[in-house]
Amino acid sequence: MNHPDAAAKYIADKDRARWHDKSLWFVRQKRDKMASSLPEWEELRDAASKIKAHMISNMEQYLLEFEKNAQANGIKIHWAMDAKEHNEIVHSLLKSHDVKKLVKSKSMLTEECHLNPYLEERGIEVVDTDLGERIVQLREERPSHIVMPAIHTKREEISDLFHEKMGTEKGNIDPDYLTYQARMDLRERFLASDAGLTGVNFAVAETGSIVVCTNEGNADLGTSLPKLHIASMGMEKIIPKMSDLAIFTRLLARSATGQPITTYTSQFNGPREGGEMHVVIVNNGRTEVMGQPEFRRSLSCIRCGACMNTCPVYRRSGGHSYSYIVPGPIGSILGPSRNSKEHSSLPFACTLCASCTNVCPVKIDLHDELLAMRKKIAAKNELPISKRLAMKVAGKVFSSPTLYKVAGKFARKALKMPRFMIYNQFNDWGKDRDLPEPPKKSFKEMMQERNKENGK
């Protein structure tokens, strides 16, 4: 389903649409509130904008610079060129290990590569242990943000997901209590399982750790209890040195929530004690992104999702209206970066207000991004032929003043008839806003009588 199809069925709810706007924009203003209280902000944006940058153009140096390095340390490194090679691997690791409960914490590239379904259609159990994420997946559904999964989620909902599942108390929708029995049940899930998964915020070249930030400690304690720890990477997450790493903490956390810093923020230098640790090193089209230069600068992305929290298409349309599973701004490159066909709509669902370029701390252009790949997708015909031929008329139209000085004056007058003339079915854009009242004048025509009152 392409993104207007999916947004209008999602705010046809309107209490809901409204609902998580307001939940975003009040992240929004404690991101604001963060960044002021430093004043060294921007040299914080700029200095990690430059390392991300360094890192892009010489990425091959740094991630064999790590594998030497990690496995120095006792970590298993392996490569994977796509999601169907990535799950391969985690499945020959967890299978010979007769691993049969697998508990993962939050990571965007496993949802990338689908490997959920992929362990489960091979008997092996996997509990997401990040509150969020154990929502939607009790919910069989994907996550709609990539900081907060279940933001789309009422504590109604929760509660009645959570009596269902785990037996809690019906009707009680006190976030406190529903937390304790999710931790409660998790507990469980922890001291049960066989092996650990996580993903990887940073991968440090020079130390060949790795670095993982949750607020609630699943991940670490998802790696304590079992022996077999691998952690889900993909190839873009590296940074040249270890103090390259305050650089982002800073900004991270700040940009996500509004927080100083994430409560837990773990480095896994190696195995544990008796154990085995694995990274697996995913490409999956990240290579080809880094091929396009207008592009490739979204690989610089951190994933606090700031653009999200920011972006007044993503507020009000919710993040199950993007077809690919990053969604807001930056999912709307990456998504048409690997398939510009499937996800044609996605940079069409933009204002071009430049929100998010102002919000991201690692300085991604993504509104300049965002207009180029709508002239790509363009040159490649593939957008649907009724906003091909508005995009003629229109050009056709602001190309020729006769022609844009007619279509006023006929708008003009056409927006002074009857109301259900303008505001019907045949009108989708009129079906949620109101046009302003039309002025009796152009521009041009008001500046002309000015310059002749004026003498001009």
The other form holds:
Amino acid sequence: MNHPDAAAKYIADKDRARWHDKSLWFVRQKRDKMASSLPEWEELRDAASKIKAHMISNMEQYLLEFEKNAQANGIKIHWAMDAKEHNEIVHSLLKSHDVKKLVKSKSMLTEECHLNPYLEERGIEVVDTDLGERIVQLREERPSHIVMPAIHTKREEISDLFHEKMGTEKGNIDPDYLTYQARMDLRERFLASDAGLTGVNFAVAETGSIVVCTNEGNADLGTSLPKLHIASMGMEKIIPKMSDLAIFTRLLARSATGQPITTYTSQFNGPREGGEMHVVIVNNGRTEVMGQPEFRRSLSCIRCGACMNTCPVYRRSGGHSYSYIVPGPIGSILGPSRNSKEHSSLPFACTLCASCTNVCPVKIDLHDELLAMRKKIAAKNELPISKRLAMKVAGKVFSSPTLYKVAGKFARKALKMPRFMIYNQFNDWGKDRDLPEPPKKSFKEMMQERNKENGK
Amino acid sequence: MSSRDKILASIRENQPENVPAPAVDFKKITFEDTINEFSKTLEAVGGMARIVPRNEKLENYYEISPDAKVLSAITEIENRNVEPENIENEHDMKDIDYACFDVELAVAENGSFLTHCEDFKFRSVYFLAQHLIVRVKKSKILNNMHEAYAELAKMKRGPLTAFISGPSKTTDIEQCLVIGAHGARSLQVLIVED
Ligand code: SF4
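Previous: the form predicted alone; requested now: the form predicted together with the partner chain:
Full complex below, order starting with the chain above.
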């Protein structure tokens, strides 16, 4: 489904759309408070952005350094060209260890690769252990946000879900109670698991370590109880030095949730005694993005979610209205840079307000990239149909001075039309907002009059 | 060609020209009173800090509920009643109520402490125990993460080094903060004189 249609469905429930909008704005405000409490905030962003640019331009060298050092620490390294190969590697590791039950902590990469269904089809039980991910897993949905996967669900729905799946008290909607029940249920699953899979927030070339950040402690439990630890890593997660972690750990949680740091910042330097540790380095289209200068910077993303929390379109339309697994501004670049046809409507789900660019901790030029993506999609003739028609008309109007003049006059009149003609189902811009008072005259008319007055 | 070689070749083909690494030489936040800042921040993230004056008994500064199972690497914690030798595998840690240990350093700007998770034979206890009590020396409370990583660089690192900031938590149900997701449900930090 394209973005406008999916979003329309979501906004149809006005109270829910408003509630969603407010929840996310609350997170954005927490982020602002944290950012303004650090005098060096802008310098941190600048350094983070430059370290990532440096990394991208030396990725081969740093990946090889990482591989060498990780291997010296006893970590086994695997390389996967695409999602399919990633899933095959993970499955063969699980199979050779006779794993029946896998516990997972948050990993957007495994969502990108659709790992869960792949493993389930092959008889492996997969349990997502992050509370938000567990909720969406039980609801048989995908995450609607990369940091807060269940931000679209209400406590009443979670209560009903837990009642049905875990036998909790019917109608008890207390978050403390619900979280405690999930804790007890998942604890048993951790204890019964045969392997743990984590994502990777940062991989340090210098030390051959990976860093995983969580608030719940689920990545640590999942790698301390079972003997086998598999980490799925997008290749752009590499950073040169351990001292770089200072910059990224200072930025990540402050930008994501307004915490000074995530509760657990766990650096895995090697397998634990008697255990095994594997890292799967995944490309899956990343080198293609690397080769496109206008989208390259999107590879710097540290998945904090700040651009979603601030985005006026995301806040109102919800994460599920985006066709790509990563929603919001960054997803609207990542999705179409992989498959511009399938995700052609995403870069248009944007007002070009640039709020995302302003909050991004690694200073990705998000709104510029979104605009560049629109041009690319138009050039490839893959525009969504509503845009195609509008562009055709706009193209005619802008290329003819007379038509342009007439159109301007009409537009100024149109804004003065009776309310029912503006605020109706055919005009998207009249939905949920008041349109501005039209100016009396066009800029051109004003210039002409002024020139007359000045006797020109 | 192996996938490794294919990926590396593809990187070489698409990699842009070298962008130099930045100098990270800007001024980083410091605090007049790091101990006070640490305590304040730790409380904000759901933990508790107690300053133990010199010559005072540790036991007056922490709380352990009666009948609790206590595993402690701090010998002054007299309530300890689980012998580490009796623990045979990671799973045995699941009944521990309190785990107590010394930590290498703590960070004022975010209320975290650093542990190598090697005080006990099994590391799951750091995450399975219901409550944590840790002890840190005053002089080891640093200003910020830059200082912390500079110290960590000098240390010998085991399989897992973790910065832990407060008890485990989640806001996954309607943004309501709930303390005690999977890991510890409370954290007490005892700050002692050197
Ligand atoms: S693009 Fe920037 S703001 Fe958005 S998730 Fe990535 S790092 Fe965060």
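Residue numbers count along the first chain shown, from 1. Worth saying up front: this structure is predicted, and the values here are computed from it rather than measured. Rigid core (definition): largest C-alpha set, two forms, superposition within 1.5 Å.
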(message) Superposing on the rigid core, is the Cα displacement of E445 between the two forms 2 Å or more?
(response) yes
